[in-house]
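Single chain ahead, written as structure tokens, the form predicted on its own.
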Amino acid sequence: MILVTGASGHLAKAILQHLTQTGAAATGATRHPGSSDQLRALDFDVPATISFEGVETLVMVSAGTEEDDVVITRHNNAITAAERDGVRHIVYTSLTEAGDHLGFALAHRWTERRLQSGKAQWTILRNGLYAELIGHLLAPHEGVISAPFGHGGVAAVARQDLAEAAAIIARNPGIHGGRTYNLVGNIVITGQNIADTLGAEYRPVKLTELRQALDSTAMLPFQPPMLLSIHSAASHGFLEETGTDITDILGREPLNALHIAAAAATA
């Protein structure tokens, strides 16, 4: 059995979509799975919750943006059990690796080294950042895309193939036992590819600008610094470069992720 959690999630809920398309054998996990039988209700901030039993490989969607010290906690937790309950491997979906200046990497780095130091067989799957995240970012206002992104932009990624990707190696996990693959696009996206593609201005703004316009919405005190990295890191060139280990899982090209972005900026 796969077990998938954060199933009430885009990325989870993409898994397990491609994994029942194929007849594996798979099933989800939630805090919150309301009347569906579907799925298994698991709360990583509630141990007594955690149960594995009957799990083989674990497919394990990082738990929501939160504190680090609250990640981390759930993820030990997670972890705990599956060892505890002797699943064989864990999948888990990580950050990629150009993300470490990034203000929700830590918690993803210390998950890899406590799978690596832990008793199950593992897979990391250092996950680009979601094209159609890069699109809601670089959005468009009155004509006018003014995020802070400079001349720098993203090896960005369809979020589908993600999901597929995780598919793939959850069914067959064992010849990927041991790896650490870093997912990312096979092209940039640039603020002004964003611009050109909806014919758009771009027009990038200070990050001081939009610090300001964040601090005067609902966001969570962490939301702003994390939103604010992604922009800091993607204008400085920290997040241009592409690869191939998403292209060699797939079996096919990526999805074009300029495309998706673009869509995204328009929804």
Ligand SMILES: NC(=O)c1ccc[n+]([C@@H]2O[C@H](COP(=O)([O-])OP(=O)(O)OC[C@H]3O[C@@H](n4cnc5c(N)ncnc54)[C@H](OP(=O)(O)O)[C@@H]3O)[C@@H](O)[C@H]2O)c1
Second form
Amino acid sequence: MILVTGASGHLAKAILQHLTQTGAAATGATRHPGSSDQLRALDFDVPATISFEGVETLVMVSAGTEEDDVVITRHNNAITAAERDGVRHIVYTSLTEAGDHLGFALAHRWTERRLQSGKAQWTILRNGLYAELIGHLLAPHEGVISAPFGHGGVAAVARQDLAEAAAIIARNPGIHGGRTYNLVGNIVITGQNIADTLGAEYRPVKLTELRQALDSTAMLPFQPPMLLSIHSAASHGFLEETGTDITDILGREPLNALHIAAAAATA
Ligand SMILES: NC(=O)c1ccc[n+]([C@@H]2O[C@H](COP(=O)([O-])OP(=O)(O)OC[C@H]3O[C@@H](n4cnc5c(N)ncnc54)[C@H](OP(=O)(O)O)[C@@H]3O)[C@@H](O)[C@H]2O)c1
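Can you give me the structure for the form predicted together with the named molecule, which would complement the form predicted on its own we have just seen?
Every chain and every other molecule in the complex is listed next, the one we just looked at coming first.
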């Protein structure tokens, strides 16, 4: 049986959908199972809730965006339980190779190392930044996109494509054992090309302008630097490398990330 964690999140939900549509024996686990008897209750923060009995392949969706020590403890709890319960293969949704400069990279890289030195077979999916997220960061207000994205861009990828890739690998994990895939998109999205698509104006601003604007929001102290690390890495050209792993796994070209980002920017 395949178990997908984080089943109330966007990515995990879409992975489960692909698995069930293709007839795979799969179920989900979440902190919020509600009244569903389809989903298991599981919280990586509470080791007593983590059971992977009967699970052969675990799709471990990275557990939210928090301080590094919180995420690392969560992931360690999950992997330790998987090893205890005899899970054969863990498919982990990590972060693109080019993302090492992002504020949330360390917890992903720690988790990759933990898997590589652990007892289960593993496959690491180094997911590119979601086109939906980039669209959200480049949303226009009154026809103007003001963001510290400079003139750089992101080889973003549709979350649906990442979900389908994870489902394809989870259905047939044996041939992907010990492999790391860099799942970035095949085009680069910039502030200017979102603006052109939407008929908006793009006005790149300084990082400090966004930081000051975030000061008046209810963000936790670690969140603004994490968020701004995306803008800084994009604007300085660190996220532009495109790739073909996603095409190879899906057996088709990825969805048009620019259209998806533009739709998210106006949602
Ligand atoms: N590549 C990107 O652009 C990008 C962007 C944002 C986030 N991410 C990462 O990718 C993951 C999936 O993305 P998403 O869009 O599905 O995010 P999302 O909709 O915000 O969902 C958050 C996910 O984190 C899980 N989670 C949080 N705390 C947990 C805990 N204590 N134990 C177990 N699971 C926990 C949630 O599981 P429940 O079902 O229990 O709520 C849910 O699957 C995120 O968690 C984050 O690590 C990637």
